[in-house]
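Quick heads-up: it's one chain on its own, the form predicted alone, in structure tokens.
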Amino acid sequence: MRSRSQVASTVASLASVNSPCEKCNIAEMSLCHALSCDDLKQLSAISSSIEVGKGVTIINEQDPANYLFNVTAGSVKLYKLLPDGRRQMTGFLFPGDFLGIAMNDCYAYSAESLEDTKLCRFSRAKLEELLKILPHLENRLLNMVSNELVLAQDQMLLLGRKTAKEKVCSFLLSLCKRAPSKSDQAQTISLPMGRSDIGDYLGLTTETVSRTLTNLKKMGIISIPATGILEITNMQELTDLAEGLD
């Protein structure tokens, strides 16, 4: 964990940069963390704003990998279409993500906004430019490339072994280690992918998902006060569900 004074000190650096930087509140999550002023200045030279609306397409699969992202609002999520049509949820993305590191010349997967969302948007030649002389911007890159591959490992435990309840409890226990905050009292989380999403991502039909929240929201494990807004209140018993220890 950084310290305070080194927290003020990215926090001072980014003041002093130019537009689109001077004005991010996600730097400790995002791909300019850790680095200096004059660091951060010539990231802000290749970088550019751009906001999108709910259900805008970011990325197509196998579309020229010409940009790499960083979300700094909103939400992304992230899509394989299978040959027949059917479509695979490979992610969700929030505020601090990177988007669109491709292994060639062409994104292997899609990207949609799943509400009004902000992205900083870099050019891929330049980036990769600006890495041969940035070390500690190589290695924030190569820490989020590492941290997907987390997050892809996950997903097959997930996939491929657990139950439905177990594959729900698990993926709202994620969200919940995203969100700001960490305590074990009642949480409440950002939920903007709808059921269908989820049941995509998890394996699961649309109707599995539903029925599952609902149990849980009987339980009294979590309650629902508002669309796209889900609360915790029982944090202890939704980790033990999606451990299989009920």
Given for the second form:
2 protein chains.
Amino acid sequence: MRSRSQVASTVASLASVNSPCEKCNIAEMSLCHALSCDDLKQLSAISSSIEVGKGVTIINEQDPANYLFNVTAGSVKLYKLLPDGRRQMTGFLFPGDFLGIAMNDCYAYSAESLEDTKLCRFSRAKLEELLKILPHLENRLLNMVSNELVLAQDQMLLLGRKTAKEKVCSFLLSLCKRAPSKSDQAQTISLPMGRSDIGDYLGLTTETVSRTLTNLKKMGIISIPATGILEITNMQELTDLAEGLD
Amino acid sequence: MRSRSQVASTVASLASVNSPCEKCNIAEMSLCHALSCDDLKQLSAISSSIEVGKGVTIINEQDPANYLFNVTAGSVKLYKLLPDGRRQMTGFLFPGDFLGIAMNDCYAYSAESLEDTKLCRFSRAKLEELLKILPHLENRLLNMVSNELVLAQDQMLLLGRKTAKEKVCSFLLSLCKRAPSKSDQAQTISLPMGRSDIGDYLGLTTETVSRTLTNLKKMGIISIPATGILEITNMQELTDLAEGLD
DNA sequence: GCGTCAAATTGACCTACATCAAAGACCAAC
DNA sequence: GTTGGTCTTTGATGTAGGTCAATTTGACGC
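After the form predicted alone, can we look at the form predicted in complex with another copy of the chain?
Starting with the chain above, the whole complex follows.
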């Protein structure tokens, strides 16, 4: 129940270049998936590529939702704030993920980059025009949003009913599934976010996250070879702990 | 952190009758919204009407997701369970709301009626066929799912960062906005769910919900004229409490 | 009206996690 | 490699809300 302050540069005018979707290396996991070559050209025409450094605000909750974004490299955190500064992370995004969901034409959350990040930006108005003539695209979007909804419901279960240890274990497992591992081992995950970001994602404090991680280290379930890198050394035990099977 | 047991009859084979969408009185708020008369006939052809009593399981988490439903009367609770029985409500549904979201072709949550309830049932396979030829329908579905996602993110903020009092006040406000009031006064809301349902929705225990409600009564912010009916007597104060503005 | 049973309320006590505070560890700049 | 700042870890203590248990209230059938 503490108030937080977060200093970060805001994107007044994001540097943007037109870059053809054809060159995009993550098309198979993003919005563009399942589009024909011709369709892709049309999508390409209304998109531009954006690069930001670490800690840059990409969108602000309540601002008019003029753009949608697709993460193509790096990572992003999404969050909502209460008037007194309490913060809830609503998600971490990695290449292929999508952001810009709106309510009443305003963004429903703020977004900030966690590291050097590339995004593909679409004008909402133009994308909606395009949706009318590309049914595949609308279907793709529906699938992506439905998936996000299912994940959001999993997160409700976590926030409402899991213990601190279960929360942290579940979080590590979800990263393991979704995040791109920088090593080739599936058990090594990159943690581009800080402890307090993790706390605000799990409904815990920084201190509790830290204590829980050292606990898991002592139990031999994880190890942290370097800052920002975490290795899972006992996947079975981690999975059991995440569901309270102990 | 308690284990729960819930006894309720399961729908082995739901009674269903074909009923034309033309007669449906909630079309303007449901899936069918924004469909032309012709389109409506096509949707009607793949839907059937279902009536259930109180406490009937409509869908089970993990079952194959063969159907989608639209609530046309009554109310429904959605929930997920942990292996040890801990439960998290993911939503309460009222006429116009939609259920049946799936992950890997299985339902992502269980659903149970809170009172006598009518639903409109669609075969998923047939609906997907129809989506291909009715772009309006897919657009409608996308809007509905996007809205649900925004609400889910609000609920994350509630579960992760609000106090018990803020949770209960936020809950009452959201019901006030969404639920059909049986009286004509906007401040009178119907509470078809029990205290433990509310607790499982807010990440609290039955006892804490009860205590918080009596607290609000003593503060003169609400009154409970009859079981299942709640009246908001100080809307401004309730709104402030919901956001922690005190 | 009366008995039964489930749900809601209230009270006493406890604990998981928050809060407060003080070291360490990391890292970027010079 | 020293310095300043931020982030993480660790420890000591506090508390919101959970747990356990006992009434009370309400709904329904007879």
